[in-house]
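Next comes just one chain, in structure tokens: the form predicted together with the partner chain.
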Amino acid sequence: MKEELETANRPDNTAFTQQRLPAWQPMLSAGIVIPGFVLIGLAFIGIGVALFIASQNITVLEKDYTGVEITSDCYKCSNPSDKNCTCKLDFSLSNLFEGPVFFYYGLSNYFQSQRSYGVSKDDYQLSGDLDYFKTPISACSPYQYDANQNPIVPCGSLANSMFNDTFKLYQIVNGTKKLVPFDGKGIAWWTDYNIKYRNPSVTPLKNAFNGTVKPPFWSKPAYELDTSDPSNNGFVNQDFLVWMRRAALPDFRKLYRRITEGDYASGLPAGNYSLEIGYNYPVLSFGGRKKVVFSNVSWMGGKNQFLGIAYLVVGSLCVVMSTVMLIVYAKFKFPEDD
């Protein structure tokens, strides 16, 4: 009886309650730290070198076509009142531009990252919910309803301001223009294309948009974005998806097309090229710039020196630190051992 009582009140004698759990207590001795630093440093230098070389091998061609300089062909289009203006940008390649080549457009001083701009869209509407076709959410304001109180689909500033310059690339072969075929597939995120954005399941698609109006900046309604291919039309149009994925920084580039087909699958051969631009998108009013970028990629993505250099710097620092520690250790520790 007495023993029962004792066990009732006595605290449990377990390793946990007595704070005696078996534990590993790392001791940072010179014998571990110095070789550790050397190893980490060497590994970082290795990664850094690999990244740096990969980045060095990437070719990038960047061309501004805003048309601020009078010499530029696009100068004539820079007046915003000028509609449907086309201009061209000529350039030549002295070497083969290795493929697959990715064609980007870039904007600068353009704040896609602003909050009021970013929230100005209706996710339910874009996922094909017809209720939100009639009454878009108020975050879309001032592009929620038009002057006649018709709902705008797709609503909001983000969709309204979709990039609408068009590009055609020609190679000048013996004085004749040979169209370089663009591949517009696979430029948008897989999740955007397959999950997040959905057309309403109404055929033809046009009917779903009854009673709605297109965004004021758009030249054609959403259901006519790509009439040739239903899987690239409406809300799942890849150009639209690329635009809707907001850029993080005010100077950004977005993927426009890939050059993967025909004679150009292995890249752009040396020669003269002419880029024909349908100049529609105004940027000068807010001091922005437009550019096109041709680039190929490596396993680490586009050209980016920063990562390789960062790895190299950190790796070298580790090695330097380990030598310093070794010197200190040799100087102050060894005599004591004797």
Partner chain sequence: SRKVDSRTIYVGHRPCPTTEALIPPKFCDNRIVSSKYTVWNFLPKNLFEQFRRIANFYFLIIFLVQVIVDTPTSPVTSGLPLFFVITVTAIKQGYEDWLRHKADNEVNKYLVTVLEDGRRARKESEKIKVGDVVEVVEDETFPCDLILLQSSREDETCFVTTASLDGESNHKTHYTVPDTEKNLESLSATIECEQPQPDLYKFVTVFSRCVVFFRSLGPENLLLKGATLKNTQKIYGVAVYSGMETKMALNYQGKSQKRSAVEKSINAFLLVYLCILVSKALVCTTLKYVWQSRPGQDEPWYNQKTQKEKDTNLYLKMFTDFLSFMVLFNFIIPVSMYVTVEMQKFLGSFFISWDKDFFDPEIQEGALVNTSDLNEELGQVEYVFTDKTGTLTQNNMEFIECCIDGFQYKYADSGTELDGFCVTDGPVSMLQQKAGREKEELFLRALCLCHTVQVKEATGQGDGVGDGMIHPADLRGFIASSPDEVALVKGAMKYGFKFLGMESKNMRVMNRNNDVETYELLHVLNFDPVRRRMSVIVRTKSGDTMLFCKGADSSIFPRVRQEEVDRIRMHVERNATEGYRTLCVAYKLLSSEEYDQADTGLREAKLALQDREEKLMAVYNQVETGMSLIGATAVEDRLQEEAAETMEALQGAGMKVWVLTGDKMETAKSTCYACRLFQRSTELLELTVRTLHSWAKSKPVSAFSVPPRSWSSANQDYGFIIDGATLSLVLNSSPDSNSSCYKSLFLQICQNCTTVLCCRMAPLQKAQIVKMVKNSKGSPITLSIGDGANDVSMILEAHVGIGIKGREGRQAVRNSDYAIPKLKHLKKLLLGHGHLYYVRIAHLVQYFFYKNLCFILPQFLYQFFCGYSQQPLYDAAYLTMYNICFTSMPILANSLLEQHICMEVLMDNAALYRDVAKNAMLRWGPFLYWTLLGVYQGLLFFFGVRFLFSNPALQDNGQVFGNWSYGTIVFTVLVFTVTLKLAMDTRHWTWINHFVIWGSLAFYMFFSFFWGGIICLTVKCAWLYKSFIYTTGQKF
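Positions refer to the first chain, counted from 1. We call the rigid core whatever largest set of C-alpha positions still superposes within 1.5 Å between the two forms. Remember, predicted model here, so these are calculated numbers, not experimental data. First, how it differs from the form predicted alone.
Since the one above is the form predicted together with the partner chain, can you give the form predicted alone too?
The following holds one chain only.
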């Protein structure tokens, strides 16, 4: 009986199951390894030089507007008790800031990657499931229900802490302010907008939120984020989606708008500019900082010197190692290797 069981469990006598397929095993020698290291090193150095030059050609302008310095116009708004405060940030460009220009807001000392903060949301609720509008999941606590036990929609710490500073950029032309148009379409990930986040299939959208309350930190409910454009309202609002895509590091920036229209399609001309800021988001309580960033891009993306330097370092190490191996081989090679 035991022999019959072993025979039944035995794999088929084929080349595949018995591991008899032909195989090729490279025989590495100095004549292969050393030139291989040289070629890999030269390729990495070439890519690194291209990446580094491309990164150097990207223009980046960063301006801090936290309001810590007394000389800053935003200092008057740094007190959290001051609501609806507006300040301005003036700057000048000596040359054309080539477009398309991307406008970001940046935060420092802000840990979006903290685990309990990151899971404090209701994915079922954010996908438009009305059952979870009435009973949010417990992970949203302490922003699951308000003091009157009304469900919060969207619930959780992540949504509640959504960035809410606003910006308007003006070019100063002959003493008058000319509004620079912002483009806020398509700034979020395609998968977030089209797959992950969905509004309830209720018309009007406001009716889906009956019996719920907005997050405590928000000034208006989700169905009023953009009443002029239904495709940018509620849970598919571009600014909301950008915020909900968490950053990995404590110092990060997120895309706010693009400057691609009208007289500024080719970039920001040289001249004087004034950025009007609706200062709402508090950061001083946790030692954070706020900034705005203007940047353009190249074929490699945004400014990133590390990538080019990393390729240069790895390529240089490969060349150095090939040189060392060549010296060792020439000095200690065996007679039969000749």
